[in-house]
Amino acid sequence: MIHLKGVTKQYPGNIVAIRNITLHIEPGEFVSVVGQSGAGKSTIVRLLMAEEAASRGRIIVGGWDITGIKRREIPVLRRQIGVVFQDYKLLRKKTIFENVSFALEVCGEPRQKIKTLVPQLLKIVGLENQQRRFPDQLSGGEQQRVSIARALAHRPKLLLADEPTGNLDSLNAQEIVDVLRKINELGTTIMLVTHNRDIVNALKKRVITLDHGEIISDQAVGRYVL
C-alpha cells in the first residue's frame, strides 16, 4: 500500500525533516508512526498527500509512483486517500450531513448516491442519529468522528490520521481509536500519526518510531518507548 524508498525531505537553510526513510506498509495494516515533536511524522503525511515533494527517493501509494506526480493528478490521488487532522476542519454553518455530503458534491457525485451513502458513513462512526445537528452542537470527539466519516466519503483504501486525538481528553481519544480500529477491520489501511503513548501501547499494533527524521525502530507489535 505504501512504499517509501530512501526518501529525504530537505528545506531551505539545510533543514532536513526526514532523512533516507525506507518503509513498506502492507494493505490492511494498522500502523502507528510515533516520535517527539519535530521528528518528521507530519512531513511523511504531507509527502503521501503530495502536499510537498520529496528532495530525494521514491514514494509509491497503492502501486502509484507519486514521486513526480503532476499537479493535475493530485486531486485524483487525494480521492484515494482519506485524511483526518487534529483540528476537525468542519464547516460550522453546515449540518453534519452537509459536512460529509460536501466532500461528495464537489466531485460531482449524483444526489441520490449522496443521500444513500452519507447515512452509511455516519453509521460507521456512530453518528447516524446526529445528521441534522451542527458542529458546535457536538463534543470534540463527535466532531472528530464527523471528520472521519467525511474522510471515508470516497471509500479510500488508505486513511491517514495525523494527531487525530490531539485536542481530546482520554475518553474521547479512545473512542476515536476504536472507530479507527473498526475501519481497519473493514479493510482500510490505517496510518496513525501520534505522540499519545497510552493509545499506541494499548493498540498492540505495528509501531514505527522516528527520531530527528530517521526511523530508529520498527516493531510488528510495538510500544512507544521514547
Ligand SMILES: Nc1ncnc2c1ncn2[C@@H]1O[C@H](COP(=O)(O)OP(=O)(O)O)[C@@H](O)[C@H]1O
The other form holds:
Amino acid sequence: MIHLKGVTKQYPGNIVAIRNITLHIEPGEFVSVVGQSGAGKSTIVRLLMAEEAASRGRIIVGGWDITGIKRREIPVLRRQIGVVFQDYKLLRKKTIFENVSFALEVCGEPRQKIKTLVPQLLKIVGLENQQRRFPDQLSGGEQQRVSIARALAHRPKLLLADEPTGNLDSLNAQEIVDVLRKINELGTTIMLVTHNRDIVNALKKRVITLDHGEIISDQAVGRYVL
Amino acid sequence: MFYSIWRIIKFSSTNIWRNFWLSFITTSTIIITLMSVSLVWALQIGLKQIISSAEKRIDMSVYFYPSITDAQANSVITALKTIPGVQEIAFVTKEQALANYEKMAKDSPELLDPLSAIGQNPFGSSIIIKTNEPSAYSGVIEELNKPQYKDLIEGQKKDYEENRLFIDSFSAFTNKVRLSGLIISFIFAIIAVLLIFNAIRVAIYTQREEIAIMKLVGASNWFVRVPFLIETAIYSAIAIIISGGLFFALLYFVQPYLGIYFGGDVDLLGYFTDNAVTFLGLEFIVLASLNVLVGSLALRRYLKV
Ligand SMILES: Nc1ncnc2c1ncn2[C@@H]1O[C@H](COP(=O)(O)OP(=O)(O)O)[C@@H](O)[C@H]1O
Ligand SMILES: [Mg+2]
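In place of the form predicted on its own, output the structure of the form predicted together with this ligand.
Every component of the complex follows; first up is the chain already shown.
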C-alpha cells in the first residue's frame, strides 16, 4: 500500500525533516508511527498526501508512483486517501451531516448518493443520532469521529491519522482508536501517528519509531520505546 | 457535472452575501468605471456629430464679374471639378442672383431703389462649392488664385474661413476633452481592477477553512477556483445592467436638450440605441476578460491549488 524508497525531505533553510527513509506497508496493515516532536512524522503524512514533494527518493501509494505527481492529479490521489488531524478541521457553521456531505459535494457526487452515504459513514463512527448538531455541541472525541467519517467519504483504501488523539483525554482517545481499529477490520490500511504510549502499547500492532528524521526501530508487534 | 455547476454557483453567491459591503463597493466601482467610459464614448460620438454637422454647413461662394458669360463661368466649374475632394458645385445665374435679391428685399422696398436707378441687372453669376472635408478647400483656393482667373472673379465669400477656424479650434478642444475623459476612465479602471483583485483576496481569506478542506478531500482545482471567477462575473453582470440602465436613462433625459441646441444632427440616444448590442457586448467582453485575468492572478498568488 505504501512504499518509501530512500526518501529525504529537506525544507527551505537546510532543515532535513526526514533522511533516507525506506519503508513498506502492506494493504490492510495498522501501523503506528511514533517519535518525539520534530522527528518528521507529519512530514511523512504530508509527503503521502502530496502536500509536499520529496527532495530525494521515490514514493508509491496504492501502486501509484506519486514522486513526480502533477498538480492536477493531486485531487485524484486525495480521493484515495483519508486524512485526519489533531485539530479535526471541521466547519463550525455546518452541521455534522453537512460537514461530511461537504466532502462529497465538492467532489461532484450526486445528491442521492450523498443522502444515503453520509448516514452510513456517521454510523461507522457511532454518530448516527447527532447529524443535525453543530461541532461546538459535541465533545472533542465526537468531533474527531466526525472528521474520521469525512475522511472515509470516498471509501479510501488508506487512512492517515496525524495525532488524532492529541487533544483528547484518555477515554476519548481510546474511543478514537477503537473506531480506527474497526475501520481497519473493514479492510482499510491505517497509519496512526501518535505519541500516546498507552495507546501504542495496547494496540499490539506494528510500530515504527522515528528519531531526527530516521527510522530507529520497526517492530511487527511493537511497544513505545522512546 | 450538473451538481458541480449548481454547487459552484451556490458557493459564489454565499461569498457575495458574506462580504456584502465589499461586494457592494466593488460593484459600485465597476459601475462608476463603466459610466465614465460610457460618458467618454458618448462625448466622443456627440462631438463627432457636432463637427460633421458643422462641416456639412460649410460651403464656399465665388462671385464672377457681371460681364462674365455663363460659358466662361462653366469653364471655371470644369476646372474646379478636377480638384480632389470637391463634391458639388452649384451654379447661380445672374437672373437667379437678381431674383434672390428681390425676394430678400420684398419687405423693404427701399432696397429696390438702387436697382431701378441702374436700370439693368447689376449681378454677376456665382458658384457655390462644397467639398467632402474642410481641408479640401485649400486646393480650391490655390486653383482660384491662379492668374488666369484674376479677371473673372470679383470676390470669394469669407464665411468659409470663419467656419474653418471654428472647426479647427473645436477639434482641438474636442481632443483635449477626449484625452481627459480617457485619463479619468483609465484611473477608474485601475481602481476597479484593484478592487476586483482585493475582493477575490478577501473572499479567499474568509473561505480559507472551506478551501483547505476542499483541497484535503480532493476537490478538483477548478471546483476550488471557479466560484471566485463566477463571483467576479456576477459583479460585472450586475454592474453592466445598472450602469447600462443609468446611461440610457441619462441619454433619454438629455436627448431633447441636445435636439434643441444642435438640431437633428446630434442624436446620441439614437446612436446608442442602434449600437446597444455592440456597446454592452463590448463592455461585457472587456470586463469578462479583465476578470479572468485579474482573477487568475489573484488566485494563483493566494491559493496554491
Ligand atoms: N514547512 C516547513 N518548513 C521548514 N521546516 C519545517 C516545515 N515543516 C516542518 N519543518 C521541520 O521539519 C522537522 C520535522 O517536522 P514534522 O514532520 O512536523 O515533525 P513531527 O510531526 O514529527 O513533530 C521539524 O524540525 C520541523 O521544524
Ligand atoms: Mg506533527
